[in-house]
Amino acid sequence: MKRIFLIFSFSHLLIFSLVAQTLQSPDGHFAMHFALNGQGRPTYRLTLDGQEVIGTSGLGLELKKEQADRQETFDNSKHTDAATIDQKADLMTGFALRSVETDSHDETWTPVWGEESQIRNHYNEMCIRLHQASNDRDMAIRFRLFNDGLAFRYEFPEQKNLTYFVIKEERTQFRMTGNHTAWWIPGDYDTQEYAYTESRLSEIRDRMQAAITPNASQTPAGPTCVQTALMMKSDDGLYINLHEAACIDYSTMHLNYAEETHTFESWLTPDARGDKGYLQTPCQSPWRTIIVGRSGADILASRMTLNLNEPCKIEDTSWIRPTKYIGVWWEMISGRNHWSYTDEATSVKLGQTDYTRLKPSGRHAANTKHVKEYIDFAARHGFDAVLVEGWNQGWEDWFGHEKDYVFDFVTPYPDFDVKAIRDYAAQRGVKMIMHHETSSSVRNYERHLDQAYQFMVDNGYPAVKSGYVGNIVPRGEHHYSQWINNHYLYCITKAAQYHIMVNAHEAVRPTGLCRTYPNMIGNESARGTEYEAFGGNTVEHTTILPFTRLIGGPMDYTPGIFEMDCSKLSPTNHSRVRSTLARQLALYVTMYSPLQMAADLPENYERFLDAFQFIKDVPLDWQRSLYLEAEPGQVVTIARQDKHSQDWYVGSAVGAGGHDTDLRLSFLEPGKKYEATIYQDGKDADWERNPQSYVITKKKVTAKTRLKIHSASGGGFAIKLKLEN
């Protein structure tokens, strides 16, 4: 490892102000140019084999103007005008370069569960420590250059000038070298619950209308604002990936495009008042991250967002098992029964309802009885775990004006056994997973957190699912804004305490903390299966999330729906799942998570058990991944090798297209006979009018195999592939 350092003296700043410094990546293919031009604004840009990347962008922050002037105060400095506040106020110009330090790691980790069991975080770093003469204060941004792309961030040290102070906005640039293709979805200051777009950045502004659908969750935040992880293709072939890693105290980043200059810049969420961040020094922002690559493979490839967060926390980690699971869930969503005991509306607190003397409705699907079926199912096929959504009281009104106190987390209803579904369960060998949806109001699960994790703990609840649907109470804060932000990972460092795994959905897209709190075993942060009961996703909508919300972290997509006619379980829902059968197979490879969920009824997978066998085996734990085809939109084959034997899994999606692939085995041992069985589109698949026709074959395969197999419009193919003793 090495570090050199290059520090000059006060007297010396201005001599360097637009000397340039360069780094470049292990492999050499990589630099990062960085400059303070004219106004002293510190500005970088990023260059692949020469080809530039990323143009000259300005970087900085500008704060609050308010603050300023209370920062002054504090100071007992004396008053000043407004044009001296306004300079105060602003962190991006006037700055000289203090020092610049060099230095590089490499190291390889062992995460408690992933993709692979082994990741290589392999970077040279650059800091570079700025003064801004005029009001004495010290900024450094870092550096980081991956063989994969760039990462960098600011860093503010504690010093007299600067204690506290408010953001009005972020200024980092990111400029496009071109009208790139992307694939995007609108800013949001509350959900990422959004159709993915495919247009050129020139049509964000034109397009941004008809993305945004009417949903009282949704707060757009401009018309040309887009969310990441933002994915684009330039017209000569590079791949490049813009989000941010390691998200802490701080406020989720959207991104402004300024066409006239091919121009993202950061675009923070406010919060109720309307500022972006509340920072005291010494902190940090979180990481900006630019991924690249000459395909779309090396973009699923990059480790870089895990790579940029810390270490583990969690001294003891065996409690954290990867989980496959069932759960009282798709019924709900698509309209058969509901979550709540009774249709009759209640408007009083909860503690103060006699649910003994309400009508039961019928339909409510968490009643003991039916949760045991459930358990059954799950013992039969070898399910880890089931997950129960409606068992407690407070779903009556739980969307309504009294969600602020309306569930207390350790309440059931009526027809909902704790003791003894929780005895029944563990007689079967299953895990229970424990549902929480806060309805937003998150002053009140905080209040109850605590007796709700322990109630988990008493009644052998190993995981949550929490849910954060609506409009964000007390005061309305919005869903990725700095203080709800902290309120997540609250949740999951509380939860740790208790030996809790999360999964928590409408909350914050992930930014790489799995690594720093493994126990966040999956999130939601995009449109899910749920959608495909809501009127359906895109064709195309799992071939694009790999390279967009994914980035970030797995995702709790629940797939492996296998009736997709959604009027043959209500009625009055009339949608369709836009997907084979096939396709729903391949996703527990393509999506990876080591949350995993069968999602359809066991009714209809009684119906196919030959398929269901597929969702059965794939493990949820990997040795070794390999992106074999990757085009957003278009199509997504990844291989991965099982952690714990030699078998290998293929999964391949495809879009409205369909696909041809040429699958060469050459991944497997050399000399050695695997078994490969294949659940293919059958040659009459349509995700449209032939869904559920797959067919399934066996043979022997090795690394001289190649296998040619078609996709259907919206179809896939999985393969399992076994060693053979």
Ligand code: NOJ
The other form holds:
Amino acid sequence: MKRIFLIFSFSHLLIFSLVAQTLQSPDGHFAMHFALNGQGRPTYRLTLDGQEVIGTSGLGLELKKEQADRQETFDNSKHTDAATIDQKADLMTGFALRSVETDSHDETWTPVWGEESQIRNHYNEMCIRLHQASNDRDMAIRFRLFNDGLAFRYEFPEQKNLTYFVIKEERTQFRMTGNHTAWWIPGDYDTQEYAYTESRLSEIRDRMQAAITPNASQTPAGPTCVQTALMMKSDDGLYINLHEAACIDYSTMHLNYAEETHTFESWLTPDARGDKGYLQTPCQSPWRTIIVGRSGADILASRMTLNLNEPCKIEDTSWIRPTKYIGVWWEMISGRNHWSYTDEATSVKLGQTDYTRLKPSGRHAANTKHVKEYIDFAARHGFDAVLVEGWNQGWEDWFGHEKDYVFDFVTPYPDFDVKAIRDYAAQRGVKMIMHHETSSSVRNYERHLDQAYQFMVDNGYPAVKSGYVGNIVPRGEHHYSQWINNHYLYCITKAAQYHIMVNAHEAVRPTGLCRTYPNMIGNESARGTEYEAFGGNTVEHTTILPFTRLIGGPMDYTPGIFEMDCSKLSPTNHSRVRSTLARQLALYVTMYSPLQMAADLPENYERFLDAFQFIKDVPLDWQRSLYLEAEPGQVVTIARQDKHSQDWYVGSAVGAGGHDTDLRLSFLEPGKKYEATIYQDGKDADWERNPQSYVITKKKVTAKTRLKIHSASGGGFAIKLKLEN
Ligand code: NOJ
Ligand code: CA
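Next up, the form predicted together with the ligand in place of the form predicted alone?
Then the entire complex follows, led off by the chain already shown.
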């Protein structure tokens, strides 16, 4: 039911007395208090059962004064305070209330794929319409209060005095109530491929330098800037998560921390000129989200990010399918083989290099014979698809030159027979997954996109893994600015026209857009398994990702490594995968994704076929998900029911301390018998000393069964619970 209150404000006194507004969540536990402060600046405050979660925090934006401050905008360290902003640039203060609209919404929708087959979207809404008399401008702030937290966004109606405008900075604040514990990665305009730091908020500045482990792709945003989704826990046990939803035609938000007040403020990604957004009314910002719970499980169970996105815009979704795949990949990542065809050429110019005259290195993995072996393996073990990287010309000289012509996405190396592979895979019922490394030459990719997608359709590739390694070309643009965020979405929508599913690596971290465009079946956008071959991920990494990166959508984490010692693949690679084998199985349950890779080499799976069985069995699409244990850095245990049967699967990933789980199977259907197959760490398992020690047991269980399972340091377990007839 929609209600509108019109406010007639003739004097400031009247304004301030009338503008305090309160919105309650449907269950009455949360309250959002809106007010205009003494400067006419919009503010909000959030409480849970009367306890403050977010203290009074300012809202608004600072615009760029046309021409005048074009030079100074890049220097973000000079954050002006509200009092000193030029009047024309001020979209923060001097507001009066025009009207308040309230509404409520309760609907259940059906995702194309997901952690649940039905999702409830239930909230109370308040839209505060504001008028700024000094500039005769209007702005609205729309709040939605759910039973699991608050979201709000700015809306800019079409109007005479605000048509085109440039954002200098969004000035949304999130005032924390104390020095919470946080799990964070440095704010960065180009990468999220960082390890997480667990620290008090007050330690962010001191620990920033150590958190920025050098990597050529980084552009750190500032000494107190962190990325979202940011996970926090207060000393009195509140779990708080800050992120954004539906980031469309807008740049990605980081959060800058002010120690004195425990306050985060939005810090948008600049473009090459230092500007942070070009907008044209009518338009809106993405949603700013504050998910709050009394347990870590509440955060993982939240569907707020998806709910804030628009319903599916793709009419026929029959071609969008969860996909389990293997790939010609880990052998290159680990250093055993190469993406490139030859070692001979040092500089290759696409279309002008006659590869047939060059000497093959003998280590080019994407050759027809080898790819057919992968297809055979996929067919034998029931995988949907095979990814092949390094199939196309250009890999000899692709990285770090910021060239605009590296790949054309249609020209194979001479030893990769596109048609033969197409037919071979089709005969065996296996799909192919295309690889488009754009080398961040974004314009080059856009120029080739139609041709590249048509090539996929013609040759049996219903999905593409794209990648954005290196600096964005044109020079100076960042991976998360408005322009390239629009590029990522352009690829998704264009791919949909060709019935192609997209999994972009190094692209912006997701904000729930997969609800609207479910052909976006994956993203990397965090430190994935590849880093296990580049020195190793931290032991607790996969116990943090569900609370951070996965809040926005599924990740192509590429688990399933069974050989932890990389020197066994490539003698000069001394990296170790920091996980037990049992935990690698658990990740298929704990790291939700409709796209899952079994990333290791077939030869390593042949050595452990009994454990491999879990990867073959585990579904990719679910009816229900229950979050049984959820402490960032320590443990994530999730039970999920298969979408297409009555079977359940449980996964548990554990950090460095090891963990004892008391698993009650009360979620099983009462009175029914299930056969449990339990894959757990062996007694002597330890990620460092004995990662391949595991035990598989089978037993009959019911809803009354309690299983006590010990997981090793960096360990975990996976269980299949099959309903008996
Ligand atoms: C980085 C991606 O994350 C990785 O999966 C890929 O193999 C390389 N880029 C090469 O494109
Ligand atoms: Ca990557």
